[in-house]
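Encoded as structure tokens, the following chain is the form predicted alone, with no partner shown.
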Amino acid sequence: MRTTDPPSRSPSLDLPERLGAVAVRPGDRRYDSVRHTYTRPGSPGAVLLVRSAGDIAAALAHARATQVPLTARSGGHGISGRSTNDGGIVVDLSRLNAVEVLDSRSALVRVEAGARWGEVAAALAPYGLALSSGDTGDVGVGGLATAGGIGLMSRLHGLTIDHMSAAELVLADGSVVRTDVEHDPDLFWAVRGAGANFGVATAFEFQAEPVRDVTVAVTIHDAADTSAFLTRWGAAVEAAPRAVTSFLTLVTGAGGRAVAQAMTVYAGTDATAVRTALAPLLSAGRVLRNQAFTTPYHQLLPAGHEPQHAQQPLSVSRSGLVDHITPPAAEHITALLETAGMVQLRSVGGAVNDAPPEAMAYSHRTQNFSLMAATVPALRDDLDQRWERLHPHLNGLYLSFETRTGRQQLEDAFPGAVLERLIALKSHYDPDHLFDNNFALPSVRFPH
């Protein structure tokens, strides 16, 4: 049972009239419903329910003048927990939530950053369109669309950012820009993967895909021989047609036996094709329960709009990308279960790896899986020890599932020349480091 939050210890911030009109502050009736994120409690001095780019520019100017912490939030669902703070300003984009089909024939859509992906899916469904965008409808557009977007049809349609054709941002100096491959192309390159470092994104244009009904299989496997199961499942996913995308969640069940739940989406409804495509995945391990059904895609992503209240106890997470689930990698992933409350593998590959690695700041285009392990804070050190032994078998990092920050995380997320280019662009677009709350880029290159 949830109890009422204790009063915030953060003082209410003095704000100019424009910002005061959109502020929720400690002591306000709505404060407890906007102060936290999915994984992290927060006590900001003010949450600004901004209504325009002008409100955002005013918030940036005030944060710069007063040197208070600044955080942008689209949905607050991010695993990394970066969308709240203590004592500072949270720029809450939830009122900037419009979804517009600009051209149904070319499938060009414009989505504001404060919309939830469930709202996007529902708005596009009448047009027979969709964007692959994670697996939870309450995730906000802005955070996912500036990091990557590993969705339930990624192997067929790629990452969410692979479909971005333009972005609108408020920069550190308060200017409002629209960037694409012809206008501020360096900024457009950076936004797709490292966008939180360069401004507050307010809207995006995407090329959606024609999508109607999909087939979903939710399968519970006995994964007692976890390493062998993982290698078989990984090989089956890599060999599957691109219409198949599978997310696998491992937990320790009754009696200490590992249990795996696979949520597998086939983009289509042809029964014969579905059976043929899914049979190898089902044979990866003994099936304890399986449910398959056909559904409109948008019904997989309902947006409940429940307030975030740090309800996820597994608030420590580690993230990595995996080329192939080899037997040694599978052994180290299995070892994570001894301390992690959940281990999850999301299939990428397929269309994700069609994009050239130099096309955008998210450059990971050889990997077939995204791996996340999550635990409670008391087991952080144990998880980190096991993760270090796994690290040589990883190839990169997906920022949205990582709660650590530092040099290692930046170098894993943005390898080699990618990080060097981002650092140079950071010094141009955000020289005073106003946007440093979310995996902050340094001012200069790291020493070798």
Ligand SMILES: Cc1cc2nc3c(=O)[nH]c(=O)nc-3n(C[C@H](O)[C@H](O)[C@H](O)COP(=O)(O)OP(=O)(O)OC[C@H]3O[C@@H](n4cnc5c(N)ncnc54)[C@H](O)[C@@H]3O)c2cc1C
Contents of the next structure:
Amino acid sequence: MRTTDPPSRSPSLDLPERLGAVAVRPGDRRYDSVRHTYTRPGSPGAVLLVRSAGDIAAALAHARATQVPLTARSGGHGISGRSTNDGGIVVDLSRLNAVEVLDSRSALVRVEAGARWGEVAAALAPYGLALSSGDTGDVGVGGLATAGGIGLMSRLHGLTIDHMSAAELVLADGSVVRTDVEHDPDLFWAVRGAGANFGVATAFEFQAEPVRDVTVAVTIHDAADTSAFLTRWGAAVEAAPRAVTSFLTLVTGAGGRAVAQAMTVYAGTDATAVRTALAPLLSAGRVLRNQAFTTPYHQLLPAGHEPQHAQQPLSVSRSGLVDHITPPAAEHITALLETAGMVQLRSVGGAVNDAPPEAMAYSHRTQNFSLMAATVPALRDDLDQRWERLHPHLNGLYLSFETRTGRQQLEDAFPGAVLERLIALKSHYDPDHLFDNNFALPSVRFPH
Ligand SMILES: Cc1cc2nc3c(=O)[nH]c(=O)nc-3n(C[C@H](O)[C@H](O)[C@H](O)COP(=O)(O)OP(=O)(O)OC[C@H]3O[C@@H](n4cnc5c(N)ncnc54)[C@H](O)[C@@H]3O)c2cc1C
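So that was the form predicted alone. Now I'd like the form predicted in complex with the ligand, please.
Next comes the full complex, and the chain you just saw is listed first.
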């Protein structure tokens, strides 16, 4: 929380009875299992395993009164956002994890923010339904659904937030709201792309899609001529039918040769259609290994509930959106490999670009790829310099993969009028900046 008063040097961790009953504090045998996240170590003063919106409202009131730092956590897989802290309160929503099919005929589902996407996929599968979310079952609903959601069927079904029909939040003043296109429509617009700035989301309603088995091809390519490979792969993805979504990971393999692993999902199982659709992608570069199989969609996203211990050493990452992988863009992406331990491209395009840019705070509707490059903290400056050279070839930014938080990143994530509207809404809904942990927006009162 930002304040005009001097910051408190020794925040009290005495908790009111209601919060004490759900708290895990240092010294508790459970503490080590809840203090860290996937990318960040933390030493919070209390992790609150909240069970209701009322618990969350009480936590917000306590944080405001004592000026203790406050962080929301759903799945703990944040890259752009911190979901732990040092000495403060973590509002952990993992107990709020119900997944409910409200109406199987209209495919309307309600998902609580503390569920993992693997749990969502497993719960919807018996109904023949799915939501395209991301590539990892342990990622939490709350962090992803307040930012975007680029999933393994994004070209066919769009972003996860394109399917959102309502959101339930606890706002900074403790009020509990359900927002949709008719109720607090400005808030609903803001939640879908910049949600973590506006409250603690407790649940969402989504329109799911009928999805059964999918075909997956996991292909390892020799990408020694990385730029040429990337240009061909990008063109093949753009030309592919919408049933095809491909995620590419580039790493430097043995002997310094670049290797690319493509995980390509075809939403369907018709063998002839699959072969025809995937052939151009396979010919993007020499295939070292290829494995294709059909599977129920939900089995691609197991939620293993891996213990979090800041296990991801590549904790610095940069993010950008790309319209087309042109040869110059490919050259600059290739140069990232000299410092980044991992470079990933996720296809967007297709149905993602069907939504009008003004529909929600995530406004990027012309791009075909989301790019991220991750490295260790010691190589941050080198990655930043290479990213600067790539920047003119980018068009916007998906905030979930960005760890840098300057004005440039805000303007890339929320171009032009989008940022202006968000600043006005931040000033209204969170004037004291209680929620500043994921890509903090400025406000009228705190413009920087
Ligand atoms: C291994 C891995 C793979 C990924 N793959 C994809 C992918 O394929 N596609 C994609 O789109 N993204 C992907 N992501 C990015 C992911 O969507 C974001 O990091 C997301 O924020 C994680 O959500 P979480 O709930 O697990 O995170 P958390 O760490 O719990 O939270 C992240 C941020 O969001 C805030 N937040 C969390 N819950 C709430 C809530 N309920 N209300 C308000 N604010 C909240 C937190 O305060 C924090 O700042 C991936 C991340 C990882 C680590």
